[in-house]
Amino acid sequence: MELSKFKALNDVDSVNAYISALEAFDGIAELQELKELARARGGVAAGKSILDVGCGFGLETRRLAEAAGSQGKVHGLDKSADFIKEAQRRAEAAGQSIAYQTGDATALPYGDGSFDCVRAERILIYLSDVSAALSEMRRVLKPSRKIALIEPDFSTNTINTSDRALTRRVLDHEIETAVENSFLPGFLKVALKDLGFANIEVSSRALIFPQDLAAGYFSSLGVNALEAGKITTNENEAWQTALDELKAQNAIFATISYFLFTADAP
């Protein structure tokens, strides 16, 4: 699984891989605290208007739900026609109430002053005008309200394998690749703050990889870099050989780091 397949998603012949994969990355401790964090300082709470972009099959979607209520109303929208259809699915066999709808987040389609919260996740690292969407998250915004961001820095990507200079291209390689913001957070504070939003706070956290998520997708980082020239053969199999090592240990201790960006809209 590529992570640049996320920036055409509709594109793909299945996106079961895609779910299962992010299913087994939203189960991470510390991205939950991130998540619960984002709700809290987000302003999401009973009968409150929350819009949340890029939301993927509902994972976060649904707790929103759970968190908003009866009185709630809760909005998903996400580029995936797959992804909002599993969405819907999951909704209605939990018997909630979620507006889902295809759309692109550098055009909401919604009304000025809709919303108390906005969120998003994952979501601006793979768009190539991160201020076009922000600047519609703050549109539909009422004033005052609240935005919560997530989102990792690539470049502190890290694993433990021994040969440092073979894993510095290899995670080089992605860092270049994987998404359109590789440094995202680094700017994000500026962005909000250049876009009248007040109050902006910054939290993060170092989220440690599963085993098994770890060794697939490091292994597939491994294969990427071959396939670009950027390692020969021989080194993706000293490569390979490392992670199958270090996974019959127990042993793999893969990092990266996520951030939490809430502001106050204007």
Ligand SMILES: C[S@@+](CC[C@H](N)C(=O)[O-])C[C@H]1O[C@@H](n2cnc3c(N)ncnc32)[C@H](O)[C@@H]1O
Given for the second form:
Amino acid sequence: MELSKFKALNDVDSVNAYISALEAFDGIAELQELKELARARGGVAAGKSILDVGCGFGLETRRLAEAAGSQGKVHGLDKSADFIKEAQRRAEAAGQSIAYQTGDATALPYGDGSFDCVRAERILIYLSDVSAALSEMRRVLKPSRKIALIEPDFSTNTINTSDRALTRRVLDHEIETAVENSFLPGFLKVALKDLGFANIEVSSRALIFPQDLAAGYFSSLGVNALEAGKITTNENEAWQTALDELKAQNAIFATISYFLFTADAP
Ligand SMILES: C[S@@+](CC[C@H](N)C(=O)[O-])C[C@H]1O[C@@H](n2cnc3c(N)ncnc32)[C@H](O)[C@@H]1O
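Could I see the form predicted in complex with the named molecule next, after the form predicted on its own?
Let's see the whole complex now, leading with the same chain.
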């Protein structure tokens, strides 16, 4: 699972592998807590008009539709046509009416003041112009209505491999290359304030990776670091062996911190 590929998902052969990875991630209890908090603080309720920016294949969008009920209206937008197709298929199978469409977060195809709630999760980290996306979210929000953003900080990745020097080099390479904005949460509060958002609240959870997800993800980080010349072949072998041994004992302990920002539009 290479997270950086989300930047151009249509170029990825195995969309299904990404869907499985996102589903596994979605199952993490601490992330579910943060999503629940995002719905509560983000003003999600029956009858509301809600936009999910970078909705993927609609894992959370369908929960929003459930909460908005028949009097509400939920829209989901994503750059990936494959994801939108899958989102539509799932909504249809569940008998839910959700307005999905492809588009770009930095040029939202909605009128000014269209929504009561706008939320985005794990998308701003991939954007080269975060402010443009935030401005667009502000534009499509009704005055004083809620934005909710959930994003990780890649510098908070941890894993209990015993060679700490090697671990730091592998994780440093991930921080530098995985996404466009590895340290985004540290800048979001000021970015929201600069755009005139008020009542900014921040919460966080350290997500604990399930064993399989951790094994696959951290294994790929070793391969990436090797391919980039940051570690040697021997070091990658040692990295993979360490992961295999931990996994065989069901003993991988790996985490990443996610942050929720909620605020009121001007
Ligand atoms: C890690 S996935 C998260 C999907 C979903 N929010 C979730 O939490 O399950 C990142 C999503 O951002 C989308 N994305 C990336 N850049 C985008 C852009 N400029 N505009 C809209 N969507 C974008 C990708 O296609 C992908 O679906």
